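As structure tokens, one chain now follows by itself in the form predicted on its own.
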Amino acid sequence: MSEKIRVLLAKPGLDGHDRGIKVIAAAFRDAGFEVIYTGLRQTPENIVNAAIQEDVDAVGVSILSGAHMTLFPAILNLLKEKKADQIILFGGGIIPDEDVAALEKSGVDKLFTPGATTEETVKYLREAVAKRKRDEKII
């Protein structure tokens, strides 16, 4: 792929809790992706605002919070209301199964839990990017 990946990750809500996203930043990083972090305690505007800023791919939300169901939804319907619903959406935390399997049938792409491997984030970033890339040729 000629074109760096772009990928913004983000710290919503009032989690304080960053190793594991910088461990994912460093990872992509490695991996050759251009990654932006936004920090601690983001709140859904302001990552949905950097992220079109930034004309990312994707966006990479760490929750530990418990405070899943309400910030996913909230990042989505921004993005959808800034027409901005192309950038990829996944992410990772303390996510019961049942709430996995309903965030990413709200649109989620794709949510790690405990035990996901740094490889596997960067293959799935990889190819969920060259997937969205090949449907809008398509359309």
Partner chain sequence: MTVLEKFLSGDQAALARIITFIEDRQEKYREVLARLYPQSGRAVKIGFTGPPGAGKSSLVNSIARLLLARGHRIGIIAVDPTSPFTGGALLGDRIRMVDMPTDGSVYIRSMATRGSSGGLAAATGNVATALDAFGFDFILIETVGVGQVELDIVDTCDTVIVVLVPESGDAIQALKAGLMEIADIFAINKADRPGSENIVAELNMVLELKRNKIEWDLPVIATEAINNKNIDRLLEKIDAHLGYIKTSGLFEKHRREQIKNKLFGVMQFHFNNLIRQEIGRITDLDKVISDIYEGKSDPFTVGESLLKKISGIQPLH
Given for the second form:
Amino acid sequence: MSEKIRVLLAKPGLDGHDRGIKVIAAAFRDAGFEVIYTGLRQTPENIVNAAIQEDVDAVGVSILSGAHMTLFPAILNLLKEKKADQIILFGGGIIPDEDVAALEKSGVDKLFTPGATTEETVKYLREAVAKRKRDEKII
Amino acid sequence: MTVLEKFLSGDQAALARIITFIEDRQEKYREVLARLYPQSGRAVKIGFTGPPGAGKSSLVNSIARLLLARGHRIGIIAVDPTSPFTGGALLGDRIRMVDMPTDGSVYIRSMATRGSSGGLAAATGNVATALDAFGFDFILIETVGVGQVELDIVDTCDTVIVVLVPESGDAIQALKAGLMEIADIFAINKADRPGSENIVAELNMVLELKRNKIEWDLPVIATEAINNKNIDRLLEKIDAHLGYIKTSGLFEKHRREQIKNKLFGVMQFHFNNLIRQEIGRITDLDKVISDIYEGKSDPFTVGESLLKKISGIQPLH
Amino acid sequence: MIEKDALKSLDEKKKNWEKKAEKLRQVKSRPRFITVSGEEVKELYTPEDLKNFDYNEKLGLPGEFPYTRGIHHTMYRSRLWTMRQFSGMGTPRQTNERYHYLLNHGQTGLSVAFDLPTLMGFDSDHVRSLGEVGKCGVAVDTLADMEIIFDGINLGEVSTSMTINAPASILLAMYLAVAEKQGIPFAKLRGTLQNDILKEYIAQKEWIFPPRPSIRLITDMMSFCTDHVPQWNTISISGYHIREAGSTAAQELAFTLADGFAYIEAAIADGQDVDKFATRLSFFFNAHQDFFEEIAKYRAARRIYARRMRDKYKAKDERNWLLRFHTQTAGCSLTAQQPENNIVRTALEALSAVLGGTQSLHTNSMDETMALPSDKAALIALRTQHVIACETGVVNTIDPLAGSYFVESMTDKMEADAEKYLDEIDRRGGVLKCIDEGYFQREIARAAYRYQQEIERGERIIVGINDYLVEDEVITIPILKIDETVEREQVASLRKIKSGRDNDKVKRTLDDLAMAAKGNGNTLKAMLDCVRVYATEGEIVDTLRPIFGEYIEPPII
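The structure above corresponds to the form predicted on its own; please provide the structure of the form predicted in complex with the partner chain.
Next comes the full complex, and the chain you just saw is listed first.
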């Protein structure tokens, strides 16, 4: 049978600007992905816990409050700590170029900034998931 | 260590992987299920069904919290529809289940129906088996809730709660349509809204007839999941129902019925695959179809004879 | 509006014209001719579109019913709009410095932006505040912060707008307490609180309590202000955020008006007299990119409001029929690519607000898709308003676009579309019910997705996004960075305040607040006592949370 792309979309931090993440959610659904949306103001701990339980291929995080340099590293660290760093972390928001570079260097797979299209995002996620190999034996 | 071994040692991430494996029907998934099945059977399964917007997720959330407080471990399966056009799905039930403990005492899994129409996904029963085998005490299952009767839930759960809201003015219609047949308990959620007393009274009236015929009193509870009101009463009724079915022997009867259905389901699945696999080998299907199309034969005669060729089984009449 | 003979002769001429136009239509300069909201626009509007147009009924005179042409008799010839740039950042001290800078450069009103922890009712030392303190605005924990923000600014002389919603009463209480310390009587204070919680559930999503207790906080405030702070505008009913969340212009108009009417109905149900409180309600709209659609929106807004206030809510005082509004140019129309273009976008949007008769205006800075405004960008934004006011000549005459076949048709259509939504909201049982069911949220999410798809299909061109790109663009405008030490400083100053105050008094006033909240006491009055003894915002919210409950969003995607 087919292996569906499953992706968790989350909104950490305190801002309530969910227009972007909801547009992405709809675009992912239309691309045939299963999108788990966990709502506003999730703590990094909740996000990582949900990602593991849902066994998602990727976690997409939207931050527009300026707290990205605190929140992305927190999520990355938790993923590592819980040995779940096979899960791809990507995101979007109002993030200055230098911060994008720093975060992508530290392990965030990809960051989208204003003006990115849903098409780009869909294409990115398909390729990122396809590239990733799981090293595991089920039985 | 294989994922299955990790699963058996209690690793929740491995449980999550196994569920994906089952859900995607990846190679050898039946073998995995065969290994898990003997460890299952201990968990109590409670189903929540009802129209969209009735607050099923909130109710599941509130009940789960009470069960957690009693020291139980809880698995939750929340099902949402797959878009028939794109194959994608938006799974939003976790929004109502935030701030659950992250200590492993509760596990939530969102599932998309992936083409199934009975209110659950085709794999939901198997996923419940995995959760059961993992050691959860209770498994709470929430159906899609498209407003029609969702029979899958009966085939998967021990106790079924039908969730309605005061605005379901056509509740009586819904009952006539068959919700009464599947409900063990009714929850009228969002009971702070106008009309809640009316619907409770109406329901009680309609149910009176059925109550006379069975020993279980089919309770109707007015709840406010968001404000945590009357959730304890709902849980009392769940306890009472479980007690009733266990002492009356219905529990075993129902589970045996479920096993029978599962058995038939498995055979049907294999049989369907067998037909698809073999049909090309024993006949030129295009030619058979052309013959029927041109009126040289009919699907009934040809179907019977092909079945005999594949399996040696003489069809029943 | 036009005589019969003239219409007949036009009809004949049009047949001829039609023949010529038919051929030329094969060539199209744009894929579709639609507004930003997706409404089809005809190629030509003529007197035929206004056949039964009654000037007196639809437009009237400025300053008179139904106020389509503006709420004042002389409009900008007597007084320009208030130029009110929204700002606030970092520590209270930094914000105070920015205010002195703006006041010295010709700004005429203050507008406070708070940081997210303050907007959500968390103190700066709360775990949820981590990484957010001072980022999107100024951090306020106690009265001490408010004292610094307004240091050297006479509250009797400025008008102050505060963009705060869920905890609005607390911040107003602090402002009142600062005035007390400056020796300014409450009756002299002028300003506006956003205080529009309904649009939080609908669009901006900075909520704390569920809708019903939140409305109670608002009616308490309205009644306190009627008695003690009579010049204070208690609610700025905001469509801005509804539009930013992706709604169409008609949705922005209708949902905002519906919210306004819901507050009015709540206050009336609370026993308040519409003629006593309605003058202090004002509106806040978005100025998006579609020039004429926006102008039509403002004109239709005044007309709908005036009719309902007079006929449905039976306000007797004519001043209560006026819809006064603030406008902010659309943040969501700005691009991170070629950011200097945003100056042009903002100027055009601001012009539509002025032509639509706004009472006050905020013009966005070009760098807002990247960060809070730098000093330079903030100054250009303010100067944009000065150029419009002084150089373009648009203030010379009132409502100069009135009578345009297109603008009047569009105003009528906007009104009809909004009325349709208002009926639908009524049919669904009112604003609160629609919020519970996620009606607004779903409508907006759909419109936002449609808009994005139109851009991606190339049906809409956004300069620098899907056309007119600059390869390997290097951004050269200055970007403001908020110092990461702000959080530490703010937390340290909060600790200092907490250790220096009288904790017994704090506890007593918080207990009194709890009593008021559980019973029928006025919550704003009780909060004023709390802030006077330096209770923190977070402590006040924590006192109310167990009584009022917490809001959880409906799962609308």
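Values in this document were obtained by computation on a predicted structure and should not be read as measured data. Numbering follows the first chain given and starts at 1. C-alpha atoms forming the largest set that superposes within 1.5 Å between two forms make up the rigid core.
Core-aligned CA deviation for R132 between the two forms: less than 2 Å.
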